[in-house]
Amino acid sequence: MRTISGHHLARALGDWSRADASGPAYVRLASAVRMLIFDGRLPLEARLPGERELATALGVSRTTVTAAYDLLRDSGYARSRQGSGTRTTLPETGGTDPAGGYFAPFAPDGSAVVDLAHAAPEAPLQALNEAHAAATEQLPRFLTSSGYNVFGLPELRRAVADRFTARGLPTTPEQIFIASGAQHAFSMVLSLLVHPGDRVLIDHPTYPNAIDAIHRAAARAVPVALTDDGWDIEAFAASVRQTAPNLAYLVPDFNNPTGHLADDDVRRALAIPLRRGRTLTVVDETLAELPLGPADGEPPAPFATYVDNGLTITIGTMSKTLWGGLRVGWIRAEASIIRRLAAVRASFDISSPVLNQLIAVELLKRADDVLATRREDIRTRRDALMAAMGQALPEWRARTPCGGLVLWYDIGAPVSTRLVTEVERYGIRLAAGPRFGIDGAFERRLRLPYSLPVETLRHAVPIIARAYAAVADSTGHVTDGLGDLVA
């Protein structure tokens, strides 16, 4: 497990001593550490620095650190064992996902709900109809074959490769594998490259279905916390060095759920420890073509340009940019890996539907025009949701993402799971913060997508505010994990 240095923890804590300055220093310190755990910036089972080391790094007495650690242990946020130091944890009663950890588009009785648990827009109707008509005309020439093509249709592999090349990453069709969406792609990569007990390094927070896939592969997720500003290069390099992961899974393009975009300098810095450790890296580009602004300059180069091709596997999909109902995604990797993936596909689904692949080819021909309109619509939805949230829940905080489909709200107290349970009574389906982390982290967070129409978002916001009020006590406050009242 990862060991946190005194220097790193002090930097993550920031100006902790100014928070609630009327309380004892050890209580403020324990509360600040606890918030790092809730926000996922301190992974669970991480070894905290020794008392003397942390006291030196913070410039406080060792007595203050000792008392803070005691309070964390008493409240269930740390545990100590002789010879293994003090490690972060969560109280046994916290962090449970009542839905069992999996998204579903319907309420338990089968009725429809306003689905804000998924982040995927509706189809571009005119472009999809045109693409369907063109694909249907081409379909007869495929009907005399079996319809199976384990690699994907050559036409679609070529179209996807050309799009990578146009973005600055030269690619041949032999480097492309067509999958049934990015989730299917990642599951196949795990099946090929990961064995039970292997370590998979992930952003923290990250896409929840990727976490589920890692768990199903009986592998161990190694979380590296994202900060409010994005990737902590020092912590990332230390995790690669200390844990020697068998695989890394990164979402550098509008990370889901934080919306962070890794610029070229960050990508270069992240690539250095991956190259040194010869770490195979899966780069999820699901949202890469949804920049919304504000952002400076040209979009960053694809992550694979900074890491040796043999070490990088890039996955993508049409689900977030065009339409999820097609179930068309892809994998870009060295041709040797593509051939190995084909050998294991039979245990998944043998082949993607021919008609859907033909529609995908036609949509890619129209993609630039469709995406220009789509970005306009999504930008309008993002701004409308943020405006409505600012009026209904002004105490909640979220940064304005420069792309992607979601907002990552700090709701001010560890009640995300309770809120999600409550709001479903009103016909709204949300995804609680802990779905995006490991072992109950992010109870202070809530992901809100802006992929639905503006009127739907404006309808949902007051309901969310009403549900939030319902989980507050009679004084309008909610309690935090140490029993203090949080406004």
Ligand SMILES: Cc1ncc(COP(=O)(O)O)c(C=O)c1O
Contents of the next structure:
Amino acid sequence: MRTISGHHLARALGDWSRADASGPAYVRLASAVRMLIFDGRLPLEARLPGERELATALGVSRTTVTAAYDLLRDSGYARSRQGSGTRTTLPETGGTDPAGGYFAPFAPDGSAVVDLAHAAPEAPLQALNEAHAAATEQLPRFLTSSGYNVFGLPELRRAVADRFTARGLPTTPEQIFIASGAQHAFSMVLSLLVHPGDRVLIDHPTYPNAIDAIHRAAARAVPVALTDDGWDIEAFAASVRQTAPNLAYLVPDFNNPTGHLADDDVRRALAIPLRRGRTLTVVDETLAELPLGPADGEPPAPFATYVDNGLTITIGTMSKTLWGGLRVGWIRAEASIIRRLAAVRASFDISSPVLNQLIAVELLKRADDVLATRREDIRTRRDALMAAMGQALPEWRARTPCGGLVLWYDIGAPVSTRLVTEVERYGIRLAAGPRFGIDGAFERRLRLPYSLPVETLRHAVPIIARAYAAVADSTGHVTDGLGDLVA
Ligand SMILES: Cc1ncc(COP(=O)(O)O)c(C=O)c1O
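Having looked at the form predicted alone, could you now put up the form predicted together with the ligand?
Once more the chain from above appears, this time first in line as the rest of the complex follows.
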């Protein structure tokens, strides 16, 4: 069980006391703790600091902390046992509402919540139905076996290998390992290659679940800041040289959340220190097949083209291009690593579902057609979200990403966590900026996905603007023209 110190929690809570000026301090404190639980910055079953310790760290009275802990317990977000302190947890049925409406947990079935915390589109219905029908026809030939296949179905390994080859990276099926999504793939790679205390170099900001997986492996994330233009080659090279990381984790294709794409020159330059340091590198290609333009010519070559095969492990998924609900992803690496991954997988989940893998094979046959339509839809959504945001919150700034699924806004004030807490009261779920970094960075940032339909995005924008106005009002971070934004 992890114990959270008062100092650590106080830092994660940031400027919590102004989260909602209208409520009493203990409600605001409880709400801010709950937000940290929701977005994963406080793990479940973590032991919260003692009341006196937290009161000292926050500079508030012990009564405030006691009342906040009581409220968290009453609403199902904490529980106490004699001798083991107060621990974080989640309510079994979504929680009660003891604070007169302040707690508005998501419905257990996810209904009535606009999910802008995840960046993933819906399934391409017709193609998925066709793929499902074709896969079901083939299923009987697998039913006489156990259905366990730790490396993945041979036909899917071949289909994935062929797609790499078509993208200019010759690949054999022996170099492919099928996983249940990219997150599962990364967790298995960490389990195989990283030991407690190891250093894992990351882009900063980066994909939050990757940060969590690194921490779960008891490794240390070594952040290298991305600039407004992307990778800072000199800083990256210096970091590789000075910290000698045991592993690097990079998202060079429409980086989540910044949307940056490393072009061929940048890839070549990043590869030099990695080769020199013999640094094993995981390249997360989750968004690589979602270029949206404006067209910049040919897409860059896969990152593995620039670093010796033995040093690069590429992970990918169908989640963003085809459908996240399939839970099909992959790892491309040297055949010797693929063989060692098989031993690791046994303790994770043994093997991926046969039917889903067959559907994946069928979808990959149709991928080029499906992707052409999908990119067009997503481009329309991106442009619609940017237009609506430009009207509602003109002072917020974001680059137009040339691919991927998210906008990374500079919201002008360090209020991201408070804004996310506020917006949740209106049934919209967002991920606060600090989810994408370590040590509380990115409070001035908010990630907004454009993966949902245009009407949903247009519904969400004025609500976000209204919540921002409320937060800005209560914190004094008022921006010009804000009054005009509140309908
Ligand atoms: C960069 C990145 N890696 C991994 C994932 C997880 O993908 P999957 O659904 O395949 O586990 C995501 C999903 O948002 C992502 O953006």
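For clarity, a rigid core is taken as the largest C-alpha set superposing within 1.5 Å between two forms. Numbering follows the first chain given and starts at 1. Since the model is a prediction, treat every value here as computed from it, not as a measurement.
Visitor: Can we say the CA of residue 71 moves by at least 2 Å between the two forms when the core is superposed?
Guide: It does, since the residue 71 C-alpha is displaced 2 Å or more between the two forms after the core fit.
Visitor: Rigid core fitted, then: does residue 30 show a CA shift of 2 angstroms or greater between the two forms?
Guide: Residue 30: C-alpha displaced by 2 Å or more between the two forms.
Visitor: Would the C-alpha of residue 9 be classed as shifted by 2 Å or more between the two forms after rigid-core alignment?
Guide: Passes the 2 Å threshold, so yes.
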